[in-house]
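Just one chain is shown here, as structure tokens, and it is the form predicted on its own.
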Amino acid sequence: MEKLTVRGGRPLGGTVRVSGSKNAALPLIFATVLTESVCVIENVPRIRDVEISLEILSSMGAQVRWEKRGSLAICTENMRLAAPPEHLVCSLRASTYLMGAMLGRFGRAYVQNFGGCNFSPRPIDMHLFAAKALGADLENNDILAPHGLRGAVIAFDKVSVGATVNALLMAVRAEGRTVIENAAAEPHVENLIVFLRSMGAAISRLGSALVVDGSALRGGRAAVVGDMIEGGTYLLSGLATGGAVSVEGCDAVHLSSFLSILRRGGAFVKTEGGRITVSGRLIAPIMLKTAPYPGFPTDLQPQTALIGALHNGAVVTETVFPGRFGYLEALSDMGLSYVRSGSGAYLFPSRLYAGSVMAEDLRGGAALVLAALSAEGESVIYGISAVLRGYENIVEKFSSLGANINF
């Protein structure tokens, strides 16, 4: 079993350049299915989730080539209509995007056991709702649109990034105009829109709605936006250890709600010249409530809650994935004191000590790494492969900040 050994208790300092966003790269990779021409995607992180997505496309006949560092060329001209290997699909939640892309190009897709982190049930009912609105029918495990997709109004009853992505992938190849109401506005959704426009798609945003005029698509090019979740995690490592950490390569605007929470807690936050710096100590309890963008990102909830516990406590309300608190049990083995309450949790000020813990999911595992960096002595984090799904070169980057960390 993969593990990470951390000898904590030393302040971290310095600057880290973040990689391309995992959450942005995966929709772009699956969007290449929509055209038979070559697409180029830059600033792609070399992480496990990306590798799995490329294995899925390759297994179906796509040609994938890494060009220079972080740049991918993908050609799906010879891609065939087939169900991808189950063991790959069930290990990657973002494989749901293959459903929308395949339906958009071939008029048929397969419903499979889509995987990913298991911190909360994540049904695909909204994805299927979008497909049906565009004229597709569900027959057993197939989604069929033998006469093609047709533009429609898709009115989501709540904001969903995944459903918005799939609706876009279908709408750009549908005949006529589609309006996606209550659409997600996360930076990685906007990144996908930029990519689809480079392929010839006509997409405009009107408030919370997206208007899409379907068309044939050509090859496209885009760069993956910097990973705000990775950036936030490294910034928090400075607060976890009593140091000062800066990040480059991600947009401070994307992290506005996160940085606002830190400022209100008393931390020093500086944004200047493409660099974000965080240092100091939280002098007030953290009060955070996750929400779709531009609200506080759920993918930074475990890491930020942990920092609150290391200082003056935290009160957390999780509205996106109410079950996203599995990391608390592992942290309790390191000394965390907490109480769960429905879709929320109270984390009391706690002094953590080194220990051996298991990372059950990506972002909860990142919180364990921060806990280990803060604690005196040697900690071992097992199941670190869950964390490597979303953090490129994590050992090298933390080591550059002064951490004693290795596989």
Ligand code: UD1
Given for the second form:
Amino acid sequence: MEKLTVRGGRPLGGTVRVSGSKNAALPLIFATVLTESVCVIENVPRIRDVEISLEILSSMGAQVRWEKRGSLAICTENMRLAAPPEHLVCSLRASTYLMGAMLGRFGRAYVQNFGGCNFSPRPIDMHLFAAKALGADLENNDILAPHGLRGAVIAFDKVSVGATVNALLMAVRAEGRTVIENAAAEPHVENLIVFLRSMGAAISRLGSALVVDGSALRGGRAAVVGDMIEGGTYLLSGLATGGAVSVEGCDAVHLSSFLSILRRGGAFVKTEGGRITVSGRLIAPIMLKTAPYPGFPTDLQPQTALIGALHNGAVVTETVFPGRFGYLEALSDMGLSYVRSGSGAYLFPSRLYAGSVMAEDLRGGAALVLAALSAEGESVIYGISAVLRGYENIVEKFSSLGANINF
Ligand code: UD1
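Now that the form predicted on its own has been shown, please provide the structure of the form predicted together with the ligand.
And the full complex, kicking off with our chain again.
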């Protein structure tokens, strides 16, 4: 079983350059299905989820080529209309985006056993609601729009990143105008909009709505935005170990709610010239409540809660995925004291010791890595492939900060 060994207890310091965002890269990769022309995507991280996405497209006839470092050329001209291989689809949550893109291009898509981190129920009713609003019918596991999609108002009753992405992928190829109400505004959604515009799509934002005028699309080009979740994780590694870590390549504005929680806890936060630095000690408990952007990102909840526990404790409310606390049990094997309460948790100030633990999901696993870096002695994190899904060159990057870490 893949594992990571960490000898912790030493302060980390230095600067990490973050990679392109996983959550932004995957929608862009699947958006290439919308056109028969070549698309180029830059700053793509070489992480497992990207490799699986490319394997899915290749298995359906797309041509995929890595050009210079981090740059991908994808041509889906010869892509076949067929259900993609189940074993790939079920290992990747972002394969839901293939559904929207195929429906946009071919007027037909397949509902499959979509995978991804299993920290909470992850329904797709809103994705299907969007497809139906645009005129598609659901027959068993087929979604069909034989005469093409038609623009419509898609009134979401809550904010969903995945459903917004899929609504966009369908609406850009629908006939006429679509209004997506209550649309997500995460940087990765904005990144997709930039890419779709480069393909010729007409998309504008009106308050919390997106207005889309459907059309044929040409090949497009865009760079993947820097990964704010990866950036946040490395910044927290400084606080976990009593060091000071800087990150470059991600936008401090994207991390505003995260950085303000750290400031409120007493950390020293500096943003200057494209570089973010976090240092110092927390003097107050971390109080955080996750919410859609620009709220506190659910993908930084486990890592930030852990840092709270290493200092003065954390009070966490998880409004996006109320069950996203599986990592607490593994941390309790390293000495964490906590209590769960409804969709929240209290993490008490705890001194962690080295241990052997299992990473059950991507961000919970990242919290285990931070815990191992903070604890004196040797820790082993099993199931590390869950973490490699979202962190490019994690060993090299932590080693460059002075960590003793290897596979
Ligand atoms: C979520 C995060 C996103 C992050 C991604 C990867 C939010 C709002 N979304 O996106 O920032 O990058 O995880 O970890 O922070 N829901 C439904 N029905 C649906 C779809 C979603 O009820 O059809 C619910 C979910 O259960 C959840 C909420 O809507 O409670 C938001 O989910 P959604 O944004 O769709 O999740 P992801 O797209 O996975």
